[in-house]
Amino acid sequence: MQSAKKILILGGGFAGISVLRQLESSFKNNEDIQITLVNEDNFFLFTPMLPELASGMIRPSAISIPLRMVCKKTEFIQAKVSSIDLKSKLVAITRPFDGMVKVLSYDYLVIAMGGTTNFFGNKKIEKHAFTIKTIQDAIGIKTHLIHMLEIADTEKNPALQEKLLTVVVVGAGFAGVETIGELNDFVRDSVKSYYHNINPENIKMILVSANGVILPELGEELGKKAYESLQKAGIRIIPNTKAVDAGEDFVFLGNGETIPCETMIWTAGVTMDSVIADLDCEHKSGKIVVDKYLKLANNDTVFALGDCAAITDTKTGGLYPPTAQHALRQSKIVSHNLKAMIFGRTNLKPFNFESKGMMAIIGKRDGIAKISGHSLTGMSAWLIWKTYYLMMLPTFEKKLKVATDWTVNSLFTRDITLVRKIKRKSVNHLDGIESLDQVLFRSETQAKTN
């Protein structure tokens, strides 16, 4: 009897996620199939609402999908990949919270791993500064502005009391200016209602952009606009230079202006993690090379897309952008290509996709989008925003989340509690645990002696 066939799919993002759903709506009713899928959390997070987690505007649970919910047919791990052995068909995953290793047999893998902030080497950056990735990130982020908030709110020294109300966001793409746009908001508005002794000219918030201009994936006009809504809440841009070190209460920029402050938010780089950058096959930008059909070259069982895949655009000869739009359609062609290399088909599909368009929120009730060729701003553009994303959501059940969220937030004031020590409890003696070395070493001498 011919045993049956193994997925597994590595990485529970967009990418992942869009894969895992279309595989399981074709392979539902075969037992000849199986899929799994391993990612360090439990659970999706929709990314591109961050954010607004960040300044309290939702909440944590209605942007995240418990990945089980999902996961009809597919077995779910969640552990963190060590590393991924393609001549051998194996991967070595490790459990997050005790440690214990465990290798995984594949037929057919997909990767879809996402990427990890990149500090450029800057150690003192990496250590002082907050970034906006995970839920994680965003709580963190909204925690320590309410605590600079109280703080401030008893302190005289007009000095101290500035350098605690100062945020400095460094990069000025979608996620930087999002941020900044967001957090300029959730202080400015809390101040008003809650914080009376804080002198609201002692608010500085700063994005510091290496480029001239912000949002250059929009173009010139539209980075313009941008630009000068931003300056017009309140906002102050640094343009044409970096953030090059940094301590606990200040920012040094490349242009020699030290920035005093107690919050700096880094949105300026991302990087491969280290089990990408050390697969055996071929790299771009420390990306896996894919060749059309999203497939390694002369590797027939290997695919990867999302953020982790180098992808060539034939129509400009660049990479196509790590964006949640280019993830999903990547996904309908992996999954469709997957399948007739099951069945021996030969009708491959080749990914090719052009850009919808984008859209940022840079503050409330205010946006800006290039969708289709035409440019909009304002409260139309921000409505778009909030229209798509909020369809994008995966459930019904999380559609409702956000947009009562949404509404709530409109009415009322935004909550400013303060939860300050949450205790946990490790789990590091478990029987049983092996090492890396001893799980590969176990799973080499029994294919010797199979």
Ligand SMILES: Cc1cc2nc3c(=O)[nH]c(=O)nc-3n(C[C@H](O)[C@H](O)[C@H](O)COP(=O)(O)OP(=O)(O)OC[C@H]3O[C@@H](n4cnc5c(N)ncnc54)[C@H](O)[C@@H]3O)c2cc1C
Second form
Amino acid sequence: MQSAKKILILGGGFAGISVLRQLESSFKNNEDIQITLVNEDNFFLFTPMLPELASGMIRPSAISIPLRMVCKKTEFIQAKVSSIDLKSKLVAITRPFDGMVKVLSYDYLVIAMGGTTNFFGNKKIEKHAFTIKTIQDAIGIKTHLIHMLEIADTEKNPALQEKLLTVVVVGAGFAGVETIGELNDFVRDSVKSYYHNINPENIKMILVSANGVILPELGEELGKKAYESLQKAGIRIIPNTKAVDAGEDFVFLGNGETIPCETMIWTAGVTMDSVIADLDCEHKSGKIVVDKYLKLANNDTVFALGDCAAITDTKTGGLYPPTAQHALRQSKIVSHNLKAMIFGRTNLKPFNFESKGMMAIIGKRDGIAKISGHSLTGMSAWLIWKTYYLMMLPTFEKKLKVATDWTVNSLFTRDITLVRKIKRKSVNHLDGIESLDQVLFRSETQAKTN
Ligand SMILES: Cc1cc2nc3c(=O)[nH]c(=O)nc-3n(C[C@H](O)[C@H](O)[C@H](O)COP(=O)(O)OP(=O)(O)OC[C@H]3O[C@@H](n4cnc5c(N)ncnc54)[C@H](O)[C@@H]3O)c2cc1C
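With the form predicted alone done, generate the form predicted in complex with this ligand in the same format.
Let us now look at the entire complex, which starts with that chain.
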């Protein structure tokens, strides 16, 4: 090899760090290869456990791994990718601290920037909904819910108390189902242990699904089982319905129903960052279209994988689903093919993957799983989920932290410490209904004036 080859990886999520690890192990002692990783945050986030962070079952540091910990030979740069020029082989990045722009050149590019939340252009929903994509999102949801519990405990108007304790999750994929399951347990357990002025009947947990089934990835039979389990746990599911509007304290559904609520969580869609959407290449659903070798067609130096890549499943004709499991599998093909390109070999491998299993946790000691064609439900599926994801979590230290949190938090009552203040609207109104305290205060004031 003449001069050092530069490999640039954009995105330090499941796909990016998995490619990085494989390349690092192959090029450990090879000075002719320089690898650079660019990511917005300085850590990798283990997203499947985000709902448990929102419910306080685990602490934030347990599921965030500093990227410098995985970069042994790689140079890490914390920055936002602001544009990619495929013709000149240049990538512009912006430093978050002061907005300073830097341009990086590459010989080989790996694009693994995932996706962002899709509100389908609905600005009102975007303004009023919580999302669950980042650590801040999950902490924000937990903080907000504890505030709602504190206020609801002092509220005597039942309609207002119910509004404070209504949580609407929109979207019934993995993120939506696991989030509603976790929050349902969190709110009900907390009320039982601490909030004795709250009538448990005023807790309303609602899952809104655009389809007739939930968790479509797991098939109809398991989706039905998950549906029944959630209902048994006290969750109302509204199928075949979309959320079409929202305000500070309501969600309006396509079926004409208005739900008064202080908490709406949006998990209903994924879209692409403008850097991906504007890239000068073929797109499908906003994602980068790659060939079966996971590289751009007619471009042997640019690979894309994970949630930002549109990869056709030749068996079904559809796209492979955006899951962590698929991103990890794709990383093996990308690292193999990238090495083949560097060494001028022609033995490229095509991506072909049939998932051996899918699973989800849907509540306390309850889960569903489909493994090698076998369906499992309840405690066994829940245990398999816990074991599998614990094993997937990078580093022994993080595994130990998560295992400790699970053990400690299942032995004791929920932690409702409010470590943050929220700056948010007044919740003392309900479509014209005043709280009892407001009515009393008004009567007292009037009596004094008279
Ligand atoms: C709440 C939740 C629960 C989930 N549960 C499961 C589950 O149980 N099982 C499962 O298989 N999948 C699950 N998923 C889906 C899974 O998280 C994704 O499929 C997976 O993360 C995709 O990996 P990726 O590397 O493509 O993207 P990501 O993991 O999202 O990584 C993308 C990275 O790129 C970075 N990035 C993005 N834009 C820029 C930019 N402009 N500049 C710099 N950096 C940038 C991001 O910060 C991020 O680090 C869940 C997702 C969520 C949100």
